[in-house]
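First, one chain by itself: the form predicted alone, in structure tokens.
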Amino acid sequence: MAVGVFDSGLGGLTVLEALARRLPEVPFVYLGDNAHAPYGVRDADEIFRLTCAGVERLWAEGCDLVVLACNTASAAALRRMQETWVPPDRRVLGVFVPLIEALTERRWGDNSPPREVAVKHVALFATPATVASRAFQRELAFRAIGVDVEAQPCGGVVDAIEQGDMVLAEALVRSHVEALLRRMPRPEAAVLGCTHYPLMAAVFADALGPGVRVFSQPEIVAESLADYLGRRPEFLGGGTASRFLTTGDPKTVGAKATLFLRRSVPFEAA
């Protein structure tokens, strides 16, 4: 009954932690494509190819349902995968839709026509590839009208976090927030559109100032997945054990993940 969690590197571990807390009875198999990280600087075709390869590896582990805990993969590859590649007996879900459902105060899985919502001015912080894809704006337009989105590509933040340089990461976050606020001085909400960014959520909130609600993905995605599995339990796969897999060097990735999560994470070669 394992569920797969795919990420280009370590950021998806923030989502995995929330999933494991919310669904302690479900085993999760995590795959980080560390050999090809970061995805945020790659083109859409390459991201699609790499993401499909990662999902296929998780299917081989008995994970009939895979969560793309990577905003870049969700933005650049997910819709194409769902429309042209995923077979009917499997499911691949992303992290954007649950976030947008929370932002627009919809019930999970509500596909009714777009409508007016309370929030009118939204700041989006994401990787350059996610921003370039405009996937967030596209998915938002399916659900809400009259919402102004200002997107800020946050170059360098992911690399700084994965290298453990939180001083540099904080400086970069504050610089990116400052740049966005020059274009949108009074956002009502801010979306952290990268699964690394929850580690810097307090810095984003402080830099944005009071009155801006910051939406971070891990807990939102966990609640959405719990609801989905309640409605579609048939997509719990045949896997039975939790594992951590990587396309990179397991020892190196495990050491970085231990710093990332502040606990030991035993990675295996994928």
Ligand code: DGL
Second form
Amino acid sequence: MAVGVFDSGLGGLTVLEALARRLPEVPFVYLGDNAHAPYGVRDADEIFRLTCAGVERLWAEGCDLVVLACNTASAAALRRMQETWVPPDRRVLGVFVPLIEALTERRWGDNSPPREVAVKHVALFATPATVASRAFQRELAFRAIGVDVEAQPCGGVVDAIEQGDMVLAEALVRSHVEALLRRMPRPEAAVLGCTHYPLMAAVFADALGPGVRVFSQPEIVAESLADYLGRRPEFLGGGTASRFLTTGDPKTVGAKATLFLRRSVPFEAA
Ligand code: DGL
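After the form predicted alone, can we look at the form predicted in complex with ligand DGL?
Below is the whole assembly, all chains and molecules, this chain first.
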């Protein structure tokens, strides 16, 4: 009964940690496509192709349900995958919709018409591909009215994190937050719309200042998956062991992952 977790690289580990905490009895197989990270600068067709390849690899591990722990893949490829590619006995879920449901105070699958919600000004920080897809605004518009979204494409941040250059990552986060605050001086909520960004959550919060609620995606996604599996336990696949796979060099990726998570993460070649 394993569940697959896919990301372009290391960022999805922030989601995996929350999933494993929330569902300790479930084995998770993680696949980081480090050989092709970052996805955030690629076009939608490339992201679709790479994400499908990653998901197929996880299906081969006995994971009938795969979580795309990657906003870029969720925003640029998921809808097309679900509509044209995923067979009926498999599921691929994203990280985007649970976040928007939390922001708009909805339960999973609540498809009632859009309504007014408490937050009116939302700052979105994400990769250039996620921002360009406008998926966040689209999913939000299905659920809420009158919410003003200002999106900041945070070029360079994922690359710096993947390279382990946290000094550069911090400097870039501060400059992206400043750029956004010039256009939207007083957001009530900020969405870290990339699974790499929780690693920089303290820097985002500090740069945004007090009074901005920062939405943490990993916990929200974990709650949503627990809810889903409670209703659809048949999608717990046949796999039995937790594994960490990468398309990159397992030694290098494992060493970086160990730095981020502050525990040993034994990656194997995918
Ligand atoms: N961590 C991913 C996301 O949530 C991917 C970032 C990238 O590869 O550019 O968007």
